[in-house]
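Given as structure tokens, the chain that follows is alone and in the form predicted on its own.
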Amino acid sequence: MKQNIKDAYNKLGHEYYKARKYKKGISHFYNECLEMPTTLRLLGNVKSKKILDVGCGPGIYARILSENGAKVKGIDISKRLIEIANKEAPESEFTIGNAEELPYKDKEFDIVMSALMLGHIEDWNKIFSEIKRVLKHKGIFVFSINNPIVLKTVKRNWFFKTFDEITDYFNEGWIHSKWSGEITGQKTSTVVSEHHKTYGTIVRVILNNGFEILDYEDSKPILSSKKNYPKQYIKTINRPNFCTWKVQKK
């Protein structure tokens, strides 16, 4: 599926961007102030640190590091991507690579991040081993995902309500959705796919590859964004939409 997800970054890519960066829609509320407050905590005070950005994808995360005193590197599958991330943070270093065979030193990084990019892979087993590998001893990998429960949430009706189900929750696997934008003024949609895994999944995952969990927060919408965004702030403030963990090298 990583061909699926770099196909649809290269042509959809500078539409997310900029619906991100010009506070535009819904990609923005998802991103700016949902996921990225609660990241953002877990990650700390990251000033004079060394820090990797697996799937780093237009350079937002990377911009706001290094401007609190990080010195940043990135990585993500998709040219077009990087492309925008050399303008949108040109203080740090890009490179175009897969997450399964990180181009860096062992020991380099005080701290790995990832943002929604795990849940595009089936199989963590190998990225978990490549960033311990680049982690310094007791370094700290924080990961945000889109939060297993909402993943197997369905709307049902029932007479004149609307109401969410958890179905099929212990059934892992992959889950497509349709992306759609604007490019040169003309509509064009593309399929991302979401590999669904079980919290125990993911909790085994971390303690079979070398880490210990610190820390965990489900996402919570901050309070600006419920007057530039009141459907959304309503349908995620009691909704996890997505959740972040917090692990170190053992």
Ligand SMILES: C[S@@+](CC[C@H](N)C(=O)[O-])C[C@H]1O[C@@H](n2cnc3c(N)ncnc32)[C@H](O)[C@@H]1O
Contents of the next structure:
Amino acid sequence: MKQNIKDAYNKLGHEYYKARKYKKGISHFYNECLEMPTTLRLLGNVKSKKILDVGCGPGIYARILSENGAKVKGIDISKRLIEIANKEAPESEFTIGNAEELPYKDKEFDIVMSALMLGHIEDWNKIFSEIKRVLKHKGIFVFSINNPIVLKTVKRNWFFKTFDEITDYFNEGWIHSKWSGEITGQKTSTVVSEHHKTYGTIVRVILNNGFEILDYEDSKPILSSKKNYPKQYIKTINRPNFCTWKVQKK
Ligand SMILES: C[S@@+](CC[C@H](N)C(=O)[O-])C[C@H]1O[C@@H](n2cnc3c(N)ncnc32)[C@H](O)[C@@H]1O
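Moving on from the form predicted on its own, kindly provide the form predicted in complex with the ligand as a structure.
To see the whole picture, the full complex is given below, headed by that same chain.
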């Protein structure tokens, strides 16, 4: 599965970045107006902090965190995205690599963050133990994922009305979705896979790996997006597409 995910991001890397930057696009709304504000809020004041961004993608977080006074390193499995990250955030240091084998020293970072990357991993234990190793004592790990409840919600039609129904929630495993022109901006499409876990499994991984939970937030769109993205705003103001967790090394 790791190879498929790496291939998908190498194939779509450029389009993914373009779509993120295109201010009228759906990706811009879901990332910049919905996921990022929640995750940045939980990251808090990053001035002078040494931060590692795991699954850093095109380096958009690295650029923002550096602008706010942090010293950022980033790692990502996609060579294509690391090439983009080097241009997006030239003051940061990026490495092509797997999140399960972090090439950093013990206790190197104050904060580790990971936005929308863990969903691509089946077993989180190796990553959590690596992140614990590279964090300083009482270091913070902030990560976002697709909200498990939303991943398992489907649309049902009933007497001319459409309802959301949670289905198959306890069945953990891979969900495959097609990323097509709407998300990537390009004509071809690619299958991107996401591993669904229940909240119970996530909490257990956090606690079993020597972290405690400090905070949690379901995503809500920023008010200023209401004007440019009225449809998406209404859809997500009552539907927590993403969630961000803030945990601390014990
Ligand atoms: C949805 S993108 C998010 C990118 C970035 N965090 C952001 O929010 O802008 C997921 C990223 O995780 C990376 N990724 C997936 N599996 C990985 C792994 N095992 N190790 C490192 N990076 C990985 C992908 O290459 C991709 O850049």
